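We begin with a single chain expressed as structure tokens, specifically the form predicted alone.
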Amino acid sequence: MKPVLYLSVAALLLSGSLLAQTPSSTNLGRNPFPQIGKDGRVTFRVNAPDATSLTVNLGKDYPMTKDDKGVWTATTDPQVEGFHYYSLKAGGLSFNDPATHSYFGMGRWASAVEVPGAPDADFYTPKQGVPQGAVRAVRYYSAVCGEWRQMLVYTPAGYEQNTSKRYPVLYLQHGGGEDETGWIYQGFADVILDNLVAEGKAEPMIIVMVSGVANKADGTGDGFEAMVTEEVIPFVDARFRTLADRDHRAVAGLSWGAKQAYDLGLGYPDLFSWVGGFSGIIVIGEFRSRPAGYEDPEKFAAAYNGIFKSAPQFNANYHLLFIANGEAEGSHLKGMSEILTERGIDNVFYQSPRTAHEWLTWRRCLYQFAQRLFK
């Protein structure tokens, strides 16, 4: 039997502890569960009388308890504010909660909750009276990958009306297990830019989001860089009113997408002059740990075809190198930024308070990054 949401208002009112809770904004329709308490605890309730066991996974497994009517309930530990994926589990199978919208994350469509209470939530909250841009789903053919693909393209408010104006472009990459929809549905990139532009804090810009999973058609490996540099950028410049030069082209990404952004931005200095990485490392040589390459002058100087060999030249060529992560992710990227600074490489470091490897971190990173672009 497919689990359905338990909608008993009477049961809700009988539980005094739930009166202080509010439904997650990710719930479908008027479904009251999942609910989020003022302390950040999330309560799940599912009607599945034929199930023999149910578990909810939100960061860790929480076994659900069944009552005499077949309704399963579980409450999590307090969660930090922001967006969190979760799954229901039964018989070794993970599946979506039918009470919520689904989002592509964890390598599949998954359920999620939005924990309110972030003190700065205003910057990613839609507002009446703020001119809204548009998000288009655009199909394009990639000869590199041998397939039709989809990109999402954000155009700022006024793009359709002011047909003589051209705009700078930000190429924005998702993280591992996600796709081109992530920065809109999980990250609210369009809302963030609408609000920033309306407040005069950011320049109107086009944002292009493509899937980072791009295998070559001949099966010889990853075709992402070739696809973006040889196909996506020319396609966007031909299809949209862009300012088609490196001074008006930026790239950024989160986690795995940060690595892709660094590879593009530092590996193709003829195409990009604004580079941002959120929760991802700049790889110096064939290593993953910071000291192995950053403290080796030869490896450092050789990275990205020698982009860091001359600090004065790098600083003259690049308008911005932006490095950011969440406070709960540790000091690794802060150390990376400090070593770059010690070697004379100008960069900006930002850290999202309290958050870890999660979407509130990356929303804040985009908010900070976008304000620095194209100025």
The other form holds:
Protein chains: 2
Amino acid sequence: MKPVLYLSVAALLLSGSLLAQTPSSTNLGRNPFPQIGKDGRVTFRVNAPDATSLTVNLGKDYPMTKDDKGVWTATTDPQVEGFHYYSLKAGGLSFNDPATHSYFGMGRWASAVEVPGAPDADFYTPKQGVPQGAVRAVRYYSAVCGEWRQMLVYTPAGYEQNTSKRYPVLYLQHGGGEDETGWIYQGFADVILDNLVAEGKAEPMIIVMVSGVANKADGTGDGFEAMVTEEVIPFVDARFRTLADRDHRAVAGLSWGAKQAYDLGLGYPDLFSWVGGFSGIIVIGEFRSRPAGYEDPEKFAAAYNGIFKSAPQFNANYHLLFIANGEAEGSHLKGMSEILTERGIDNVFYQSPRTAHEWLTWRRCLYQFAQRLFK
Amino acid sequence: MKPVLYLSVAALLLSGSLLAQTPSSTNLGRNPFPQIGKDGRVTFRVNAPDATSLTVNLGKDYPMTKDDKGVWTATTDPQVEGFHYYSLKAGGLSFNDPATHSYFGMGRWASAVEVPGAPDADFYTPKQGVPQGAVRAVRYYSAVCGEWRQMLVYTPAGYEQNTSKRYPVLYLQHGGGEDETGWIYQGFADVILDNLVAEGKAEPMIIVMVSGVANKADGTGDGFEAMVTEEVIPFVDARFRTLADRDHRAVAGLSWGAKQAYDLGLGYPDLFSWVGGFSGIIVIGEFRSRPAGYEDPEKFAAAYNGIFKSAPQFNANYHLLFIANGEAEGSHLKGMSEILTERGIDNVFYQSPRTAHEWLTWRRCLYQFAQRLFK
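Can you give me the structure for the form predicted together with another copy of the chain, which would complement the form predicted alone we have just seen?
Every component of the complex follows; first up is the chain already shown.
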């Protein structure tokens, strides 16, 4: 197929035509597969004449079948719109599909498909004419971890030009098995903020993304909190034109990163006053205990050095406590939000329609959260 | 092994101890394998109890053997120091090893090992106390290609602070099968420049990296030159504080990107006056013709609209023509440099000791080239 035809087809598909299948937006270059059908079924195609068996795993295993030219195909059950990691499996190994971009997830560089159909996709779509921020990759040395690490830092449009202006900062954490690149390449955080700021819906802000995997160099365990509070925040405040106080500093995260965000946001009230957790609970007491720690009034009052002990004081002290997840993830976070509300703790709850524990949920969470920040 | 021990071992190995094997610096997290022996042999280890056959390809195939715990192992022939892509092969498919970071090469996200032992590794090693630049990922819309694309832009230390200062720009291209991320993640271009600038050996400069794969949206072929000259350069000059003239604009590239750099640098003398080609010839006439185009005086004089026709004029017009490769790549580029010199065309030739067509060669080429720029 000639590029010009291909692009026309893609344009038609994107505009919601009647054509049955569209290449995943995660495909490398102009690879035609994986493709997604209108019903959300994903079709994979792999050219491997010498392979004797091939399986694709997207949530579950789908054995692939080979045609007489050595091309293997499988089509999945319908998938909900959004971003889904997947693997190829052969010879007892799981690995990524060279047909797509790779994304750091599942603890390795992984393949993924984007199932289109989100009615609100506009908010995370780049647009011509929208002033753009920039994402910087910055190497930094962590003495806590004893190693060089990378942080990604989003600065909003105008940061380069308005050189006397200082900006509030959002620290934004990825989920388990992911790293500091997730919020940009899976989450489109930069596009979401560019669009929000251009529409006047969000304040221009700096976003800092670091890997949440941070083992102490001395072998004494997790160094994440020490690294962020003692190294990352001072580094960012020195390097970038930040508003370096708690009133202008937010923290949020998804899944495992939600726990980290609550630990930072509620555990360090001198540093943060805006806190968001996407698809993760406020862990109080033992993880996965029943009743959950937040359901137990005594544990709750003791948590995070008593941060919730006095609701009026918490409400006066914190600008925002934001709790969110995807509808398909269940109601436990809605329950948590309601318990907090019953106890007088102001909080905002948001649920992403239809979506599961994946990046479309978290893009929407960020979209909602960012609009409430620094106002 | 405890992290603290691991780090001590790594430190010893890096300092050239007698220990036999060291994990590749490309490994994800603290994965112990692949490991490199003192003799440059690489040992791979993959846990795959269910696999029936497994091969690793690093230059050639090495069948792996399975122990009674289902762990597969193979050790390669000695490899020259530097950065080498590799693949795992099973069931008729080639794929990357989840044990390492992935790098865009071979037209897909690929695994790689870094064989240590370069006596000059210091120049591409990050150092505490060296002021750092930053690498930005910037999305831009190319009308030529009809798509959103990403460029990486390195700005030197001080760029954020010295807000009235303008900087010269180097456009830097990757090789075939790679993309705009190669010069940072495989090439350490940012670290090399940070170190050079800190030592006063190179001028602070902006480096722009775009993907060289740029098909025109209208299906009429390669849009690379149009994209760079009509879109990328004006975009960069508008977005960043550049010195926007040919005296302060350089172009270089490696392998396929060397051809692109020569095409830009010699084909657009109004735009560039500093040109570098690493491991790539100046293609004049038919590619791979014998004699090579540059050996034929008539073709040579006609090339690039007669840019080489008058040696004195070329020498007066261009600040630098830099030609380089790795010693193991052979003598053809040295020959090309000598022919140019015989014809009176000033040029600088550099050869990286021992190394082949890989990233250690190109790191050294950049190190040499950057020191000669904008002076």
